[in-house]
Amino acid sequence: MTGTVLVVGGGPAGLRAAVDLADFGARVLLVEKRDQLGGAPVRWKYRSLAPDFTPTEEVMGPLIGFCESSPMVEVHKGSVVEGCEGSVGDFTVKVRNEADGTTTEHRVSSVIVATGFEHFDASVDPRYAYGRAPNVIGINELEAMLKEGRVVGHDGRPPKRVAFIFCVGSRDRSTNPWCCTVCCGVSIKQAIEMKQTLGDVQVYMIYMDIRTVGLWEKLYWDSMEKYGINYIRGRVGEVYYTGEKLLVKGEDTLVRGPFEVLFDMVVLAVGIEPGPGTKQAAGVLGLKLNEYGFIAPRQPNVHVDSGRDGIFLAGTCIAPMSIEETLSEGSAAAMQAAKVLKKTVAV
């Protein structure tokens, strides 16, 4: 098979799509706005992936290595798609290098959009003191500590008591009303890894509801039965720095009473939201955004179909999802793009 497919985004979904297309015999034009491939798992130095603690390198390494070495994949890092004309089977796209401003033009038969997500910026919600109080961090920042095998506070000492606060920037109409779907499981995975790293640390999970779907449920039971992790069903009203400790104030919604507990570190389960790259790509490609800023597929239950013939969607540009789902959708989008090639390009 000959022909070229444009893949916008070099995270898990985009990489999976690019590898599958190259295996089919298609050429791939892979455009990534950052200077490295791998998306959030690489950018935030994820130690391992939920639910089975697979090292991130085992999943992402082969995909990145293939795309950076295969003659079938032309990689443009630090670049964005700034123009798109034509129709299914014959699009003309313009790719701009952000560093030097140069623009190249390419003809492609179809397009896969896999622009990924951003973690919620907790500094916009004053309740959590993120960015103001020491030792208040996001789950994305904790991943890098876990990967280094060194979880410490601002004073260089390991914490003795840690609180995870769930649903920060999720299921909250004052910030984002949707569920990010994965932060419960990721937080529990990290709590287990923290226990494995620090040993005698006390870990408390302050949650609205536990949403560990499917096989992820094992994380929840293991965390309590094997690692002694504590759960408090409640809502946090304020995180206050006393000068030495972090005072977490809130309401226990099971016993219906207030609580105030001192911690050495607070980890915020910051949710998933669409990044600026998703909005930019949608504008250039003529795609619709839903009320939350994710790209809206033609049919809600058929994610791959963008609503514009020849342009397909994959991963968290559509909605929050796990990495398993993201990789599967990358493969699904590749299959649809391959079908376009078969119809429009001589084999």
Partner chain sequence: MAAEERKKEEKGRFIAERRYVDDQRIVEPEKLEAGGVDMSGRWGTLVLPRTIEEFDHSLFEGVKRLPRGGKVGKCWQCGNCTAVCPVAHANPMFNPRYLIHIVRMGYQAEIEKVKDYVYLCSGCGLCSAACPKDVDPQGVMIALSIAFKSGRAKGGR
Contents of the next structure:
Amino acid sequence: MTGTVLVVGGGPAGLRAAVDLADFGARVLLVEKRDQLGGAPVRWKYRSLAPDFTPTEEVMGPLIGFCESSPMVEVHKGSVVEGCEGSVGDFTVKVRNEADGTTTEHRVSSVIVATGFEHFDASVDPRYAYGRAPNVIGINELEAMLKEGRVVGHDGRPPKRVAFIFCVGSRDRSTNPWCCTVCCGVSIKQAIEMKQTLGDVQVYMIYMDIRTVGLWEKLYWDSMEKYGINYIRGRVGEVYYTGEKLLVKGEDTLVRGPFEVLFDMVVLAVGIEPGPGTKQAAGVLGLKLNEYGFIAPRQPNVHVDSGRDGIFLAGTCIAPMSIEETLSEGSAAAMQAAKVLKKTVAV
Amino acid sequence: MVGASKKVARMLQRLNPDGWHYGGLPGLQWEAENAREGDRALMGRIVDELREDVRFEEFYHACINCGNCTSMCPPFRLVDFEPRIVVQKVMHAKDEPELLYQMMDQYIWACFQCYSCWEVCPAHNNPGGLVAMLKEIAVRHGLQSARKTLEPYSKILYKVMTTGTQITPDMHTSMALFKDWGPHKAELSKNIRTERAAVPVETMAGVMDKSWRVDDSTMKELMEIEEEAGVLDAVGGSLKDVADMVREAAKEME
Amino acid sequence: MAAEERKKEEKGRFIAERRYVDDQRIVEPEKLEAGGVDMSGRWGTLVLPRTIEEFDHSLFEGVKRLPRGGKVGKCWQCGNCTAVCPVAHANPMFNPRYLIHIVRMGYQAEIEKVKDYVYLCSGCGLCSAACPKDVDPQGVMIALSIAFKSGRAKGGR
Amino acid sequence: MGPSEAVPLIIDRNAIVGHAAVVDLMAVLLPLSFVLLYLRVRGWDVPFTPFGIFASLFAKEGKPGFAARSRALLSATAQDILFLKRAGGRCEEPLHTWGRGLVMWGALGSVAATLLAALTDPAAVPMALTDPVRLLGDLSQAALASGAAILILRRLSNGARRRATDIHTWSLQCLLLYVGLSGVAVDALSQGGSFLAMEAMYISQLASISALLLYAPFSELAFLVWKGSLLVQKSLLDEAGPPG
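Given the form predicted alone above, what does the protein look like in the form predicted in complex with its partner chain?
All chains and molecules follow, beginning with the one already shown.
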């Protein structure tokens, strides 16, 4: 019997689970594919988190700091889980370091899968000209620009007129048919930050529905009432680069009018989709993927339960969700692992 | 049917006097009247026919009103025609058959079946296809509107009936594969500009031939289908010369 | 008068979906000659595109400064105002939600089409009571009708 | 301009506020009110003011001539104001229409009664209770008060409507209510109250009328007057107005 828990993925959910378990007194084996902890918020250099513009460091910093310094947490960066045998209370897992190719074996009591998500690759959908035309960027790239405090086009000049296109790679049978739940809020947050950074910029949100769920609604109201951000209901059919500016074609469904307007910059609210890490981890751990490629819990309403005893789920590898939900799911999964520990080794 | 529910009566009233529908967006008075004077039983039959069509399952799923279809729609640039409204009305056809019927007067005839809408629809609806089905129904039932609208189009209708759509591969700008064209799209569009430039403008005949090389056997089959499906008989009433032209063309090929 | 109306009706009569094309966007030259051949009639008919090529918020900013127009920026186009409006029910050319949106985005052609209907507002205040965002559409209609006439805000003459 | 001249019909020669003083006051306030209205409308930067309607009567452009225009002006006035075609025609609740109607008719009746009284008896000695002019005045004041009360109660009765109403609307309606109520009260006191009480009430009514005259150009009323006259002007010049 062992008192160690394996956490796959060093993003918000994984870090939260690791911190909670270490606090609880368990040893944690944290395996992260990339060379840096923090997951998507750190990797994509998120400036701040919706809905209250909390700086990313404020949320992620303490978690990363704890995991990197705590003697209870053994961090394996640049590594992936390659094998997993055994059953609840006593798994034997192989962790391979991608850099030097060495494989180590560990015995763990339970496994928490928190492999996270990838942003949708907008170049898959040709109509947005992403990757073909300059100044067409994703919200992930804009976050990094905002973090630098320098929002500029490819020519180094700040844009005067920006369009945010919602639901890129979401709610579309050709790409991803689900709603990513957060990119409305995140885009609005960025639009506000852009207004704050650039001052005289006209921002247009081209949306199909605004899904600022729960308390995020405040973002939507403030963006309109305090920052004068414009909303156009419709969906864009084509973005065309004129050689100077970007021509955005769409319909304003509120007036049944076609519009073809020139913009300096187009920001695509790229959605959330399961990444290759999720697929790989699910394969190794013998977990079922649902029709969309996310890991399917035993019962759709109980996210933590993977359907295999001793393996628990947390965060966006199950479904798209916001960072606050991800963090609580990390804690929830840690609780399940703690229950297993209590039954088997009595910490 | 007399009861036709207070809701319907109220809605029709709303269409009057300015003929607005769908949240007060401008609609059209004459069509509202057309719908009011229309045969209610016929309206119901039209809806049933539409829903029973084998293509319906594939062409219609559900509309989330996003406006993507319209954003790519060429007629929308000029005419107040929207594929989105077409799908919306098809979606509500069971409850509001008069709105569907109303649309069949002039509205759907603005569509020329380029199927741009089909390609971009996130729900994989096919508004252009639905319009085609509605047009067929209008012709089948010999609706006055169909006759009136189609009269100037006899020749073009003949062309469509014998060789399919009027769109040439290079008129289609999207990167995505145009489903209706098959794998020969690239080959067909390679020299089409040069070929077209060589065609004397007065004739126009050559242009049409270049648009889509249809196999003789395919064309014959197409005509047989038209004949068997009763389309030619239905057209015969109002567009006799077209029906005759199709029949003659079929005979010539034999 | 009658002759003028007939002319208006004859304009673009070859267009199959004529009723869905705005009168003012049909251009039909009285006489058209090409290469010495008289081509007047349907060959010269041209329909101008109705594409919106620019958003213009100057009128909207003007409305915000007019009495009772200050809260118009809060509108999120839910349509509650139009839903309860007795005038819109009787004459749908008057549509508070629509008016606010076209002014916000500055759709000039649309404004020209419906701006005279704004005076139909009876000032009953049902919309202001129904508005979830406290826009006060009744007051906005006052500001709009002034703005359409005012030289201060672009769009009215 | 509302019930401005709704001076009570009983003015004793010994009254504290004499008839001449009231006439003088109105002679100052009425033009001032019009000037303020003009300035307010001009402040919106619109080319048309309500007074432009008289210029339109003689305008050169437009089809019909002067006589036809005068007829149009009269019929528009009758239709829109007397029969509430515009202001009341599109009210959802009949009660609302009644409120508006009563205020409108009450105000007009008060003005008419005052003018008639001034014409028939310039000295304004007490008139018999059965005097038709006096009856008209009393009924008009009562109508004005009840109309204003209906409007206020209608707004008060609905929470959302109450919240959406701004201070200008409240002030205007309360002023109208007070003008009507005090008019009725003055008359009632003249029948059986003390002279001083009546005089005090009368002075307070004069004050409320003055306040109304000075405030009207800055209230919603200015907009209604402007909009109404604009629509009438449109029909005078035979411009294609919006279909009612």
